[in-house]
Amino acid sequence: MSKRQMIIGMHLGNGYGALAEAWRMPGVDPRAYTSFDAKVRQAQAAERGKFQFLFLPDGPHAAGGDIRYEPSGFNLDVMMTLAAVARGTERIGMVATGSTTFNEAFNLARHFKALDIMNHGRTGWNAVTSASPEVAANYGQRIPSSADRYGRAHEMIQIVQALWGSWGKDAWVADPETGEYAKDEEIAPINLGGEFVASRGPLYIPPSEQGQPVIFHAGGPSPNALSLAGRYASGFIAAAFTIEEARAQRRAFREATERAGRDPDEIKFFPGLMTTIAKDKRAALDRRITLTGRMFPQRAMYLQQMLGVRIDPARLDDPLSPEQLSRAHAAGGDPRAVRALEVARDGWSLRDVLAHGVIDYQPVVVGPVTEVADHMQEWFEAEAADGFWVIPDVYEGGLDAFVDGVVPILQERGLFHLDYEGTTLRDHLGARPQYGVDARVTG
């Protein structure tokens, strides 16, 4: 039996990086937001590092903080971006988000399978329900109830997969000698409908090299998410801030997969990881202060809630006093508070505590490449992750630092592959072959 190895994906976002002022860093094109060439270069760097997939979240609204100073965190359009990336890469997988609430099944089926043809079987669909009122408003709608959103999502995935399989595996002949282009008896309507969505079909797109795209899901371990991911997903994009939390989430999704009639190894669990890499901890903290320091006075107010002690925003260069430390505690309700308290107790100034990324939306490692590799190894070997989706602080420089520094360490430790062994996303994930619906879980 071969040794278990981690799978690594990379967040491919707005062209700048994870942090708000990445667009202002020296060497960064401040207009990379609209540059598809920049996205292709970033994808090529990830492929050079043998990453198994790119992950593109999506939220079709002006997401982010203060647009006066911060760009949106999302791509212009995930499918257009990946169409460009497909032409500039050869092996890396491409997982794009598509809402089941604000799209129709036929359109999603066509777009994702066409991309799967274009990139020769490297596509994944991150099927999410969308819960943002801002997104709903852009479509002139309101957010449906959770039951309706997930009810529609189950129907959407089954209909999309049925559409993917409506052109039979051997239907395309294209034989100029006989004149037969396709076997029409192997191309059939699906005529599926439910409470929320329906489609006649068929979809006139033949199989790709992997048959059809791979299903992903993202979010937290709610009962609805567990049910959806357990039935359909080969990958789950997660957020977890401690090993214990990640291990519990991973176990829950594996159990949900088994309840759905599938092998629990069929779902891979990917917590996020934000990185700021430098020669040492001090240099890395200074880099993050440069990138995020403008927000520290505001974040200090939230930090005091996390730690349960009063913080003066005018004294961020001071550590917590002994008296404050004696009263500080990890406030309930925010899993990041444990890490914030740990860093504060190490004696760092409040500015440095914030620079550790204790209020960021994913766990953050700030320091040299060995600290990043150690974090990944610890979580992986504790069975808190099957791999990670990595979010560099700045793509320009930060991605190369990961590829050239962290990846070789993981490879030397036997934790990450040396090269691609297959050509499709299913190959990279070890996902089972599938064409059409999965008969085990659609009853």
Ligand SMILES: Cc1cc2nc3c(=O)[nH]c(=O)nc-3n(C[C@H](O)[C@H](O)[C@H](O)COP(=O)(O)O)c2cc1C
Contents of the next structure:
Number of protein chains: 2
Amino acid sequence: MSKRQMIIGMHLGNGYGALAEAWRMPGVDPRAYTSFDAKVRQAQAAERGKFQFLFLPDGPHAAGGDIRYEPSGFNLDVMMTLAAVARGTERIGMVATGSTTFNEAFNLARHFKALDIMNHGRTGWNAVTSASPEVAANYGQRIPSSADRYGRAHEMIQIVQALWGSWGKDAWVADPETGEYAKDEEIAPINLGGEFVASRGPLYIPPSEQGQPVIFHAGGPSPNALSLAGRYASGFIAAAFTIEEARAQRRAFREATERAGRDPDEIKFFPGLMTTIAKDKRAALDRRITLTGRMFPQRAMYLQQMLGVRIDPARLDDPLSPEQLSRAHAAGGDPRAVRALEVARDGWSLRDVLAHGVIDYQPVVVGPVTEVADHMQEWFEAEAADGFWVIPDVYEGGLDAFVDGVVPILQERGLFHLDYEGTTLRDHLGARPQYGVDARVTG
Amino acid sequence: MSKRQMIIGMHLGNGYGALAEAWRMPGVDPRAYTSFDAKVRQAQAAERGKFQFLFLPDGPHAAGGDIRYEPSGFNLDVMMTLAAVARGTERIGMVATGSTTFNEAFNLARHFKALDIMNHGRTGWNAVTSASPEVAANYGQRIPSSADRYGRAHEMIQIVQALWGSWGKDAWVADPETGEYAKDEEIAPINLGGEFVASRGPLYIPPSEQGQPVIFHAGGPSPNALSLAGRYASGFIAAAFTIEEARAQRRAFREATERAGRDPDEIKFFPGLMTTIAKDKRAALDRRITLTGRMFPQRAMYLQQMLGVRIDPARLDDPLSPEQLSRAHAAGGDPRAVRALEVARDGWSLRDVLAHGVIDYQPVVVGPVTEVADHMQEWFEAEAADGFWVIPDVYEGGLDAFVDGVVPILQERGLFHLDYEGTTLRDHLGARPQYGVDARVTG
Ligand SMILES: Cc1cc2nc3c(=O)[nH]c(=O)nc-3n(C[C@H](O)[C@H](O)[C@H](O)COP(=O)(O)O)c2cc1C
Ligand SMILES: Cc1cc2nc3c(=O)[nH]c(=O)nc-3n(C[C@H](O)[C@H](O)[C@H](O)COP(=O)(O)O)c2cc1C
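Okay, that is the form predicted alone; can I get the form predicted in complex with the named molecule now?
Up next: the whole complex, starting with the chain shown before.
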């Protein structure tokens, strides 16, 4: 029996990397935000590392801090970027967010299915509701209630999948000899209409090599998210700070999948992992100080809350005093506090505590390649993950360090495949094929 | 003073060419419908011919006849196709239809502006209302009244252009030395809201090489279309069957443009032209019989109405008899009847009359390259056109015949440029640059 192996996706955001000052780093194109070439190169590097997919989150709105000093975290346009990436890569899958709240079903179905044709069956749709008022404002609207958002999300996914399946597996003939172009009886309107979304169809796009795109979901384990992802998702993009939290989330999504009548192995669970890699711990911490140091005074205030002791932002070069350490505790219920306390107790200066990434949106490993591989192995073997979505600190440099440093270690340990097993995203995930009309007719 | 020269665009539809049996022709890839490579090759051929732009019409719905025998006339997905074309060409402009009726302003603005970044300022948006119930059904809606459609179209164009202009010309700095990423004061929300559409913005995309995409409109000279195109459009895609009709339409759009306070030369008028090219008339007629002959029995019935004489669809090899010719007249007010009568009087068999393309959606030239060049020269010099959107019968073969045969003749006659004068679509059209916030502030 073959050993269970992990699946790796790479975050692809604004083109620089995930950290505030990434765009200024040596070796990074400061104009990567509008450079499709840069994104294609980054995708090619991930493909060199045999990553199974790219993940492009999206608002659409401006994500991030102060535009005077740092770019929006999101991609210029996820569909246009993926079209470029599709034309510049051969095997890697590509998963983009498409809001179920602020898209017309027919438009979204068409863009994603066309991409799936273009990349020969390597597309996934991260179907999430939009919960941010900033996104709603771009559409001149307000954010609906959770019930309405998720009600619409169910209809969107059903209608989009039906549009994707408008053409049966063998509907497209295109035989110049006989003059037969398509089998009319295998192309059907969908005529679906719910409370929020409706479409008649059909969508005039034949099946791709994987039939149709794969459904992903991203978020936390809210009851609505559990039932949506449990019903439709083949991949779940998660945020979890500890092994325990990730195991609990993974278990909850597997149970939700089972409740929806599916095999729990059909949903793959991917917690995030940010990396800052250098030859040793000290060099990696220094790299991260360069990349995020500007935020440290502000983050020191969070750290004070997390540890329940007063911190002087002017004295970040000192470690916590023995007196402070005796009073410090994981305060305020933030799951990151436990790790922050651990690092502080190891005697690092406060600057280095922050440089460990104890306050960030995802778990962070700052260190040499083996430390990254160890983290992944530990989470994977504890059944806290089926794989990861990896967020390199900087694209190109920081990504290359992962691809050329961490991947070979995982492969040596038998934890990661040596090459792609197939050509489609469904192949990469082990998700079953999904076609249209004829499948519906013949069951 | 330099001589006025024509501007040429190429229709890019389903990837085969405009005629029913194009997909079956030798040299045509029968799977071109889903082949982005095929579309890139076609765009490259048009670029070899120094065409100023590609025109991709769109529903989105299935256009055309019986899917058992012929493909939908529209493109799989105009934006995904243009992304591929953007990456595979250097100079040619690209204009795609985006419905003002069934798109969210923010989504449409983002896709088109991202494309304009990708192709370095070569994008145009054909902003048309959707008038077909088949399109509405794909969105689970009905077609609104003309007043509501055009009311929304005005708001869409204004809001989309404002989103495109969210970033001032010099807002984006990205200087790694100083750490300045962008000038906050030159990036502004738009806060526009009308009766139909609203958006707060900003759109997080800096200006392209041409500032922002160029507005086109396509249709006929309805009062609503005149005032929309007169106000915003730099290019107008038209259908006109005779020089007189085209001159009248062109004049009407120029007047509408003047009424909107603009220079009438700011709107370029492009009637359509379908071509079937071969070494001589007979070979060209035969080629067109191969390409459209299946429709002839049905078209013979139209011809009967157009000429006001009984036609026997079983005897298409005969010309009209002297007795029929004496009674034949341009009947029923169809502008195409005049030309049909002319061709019938020349003594062609009824099959050949139909093969002249007298019943089609656009004027048709079936003949050798000089006949095509003569048609274009005549219309252009009669001020019936500022150029044409050309619809080759078959892509690749039929397109190559135009590029390598007609273009050199037009160039020799001084009617068409020898090379691109600039790099952007605005350059190609002579349209003035258009930027954002700073222009609004400084007037
Ligand atoms: C790892 C992760 C990735 C996410 N990616 C996106 C995204 O790309 N776009 C988006 O609008 N929301 C994204 N979200 C937000 C979630 O989809 C969701 O709105 C949020 O978790 C609130 O969920 P709830 O409404 O079920 O409580 C993401 C959340 C997480 C944890
Ligand atoms: C040459 C030409 C091209 C057109 N292209 C499109 C198109 O790509 N998409 C579309 O929905 N309508 C297209 N139309 C339809 C027009 O935009 C418009 O809906 C129609 O002319 C009715 O206009 P009215 O509502 O002003 O009467 C086209 C019409 C013409 C004549």
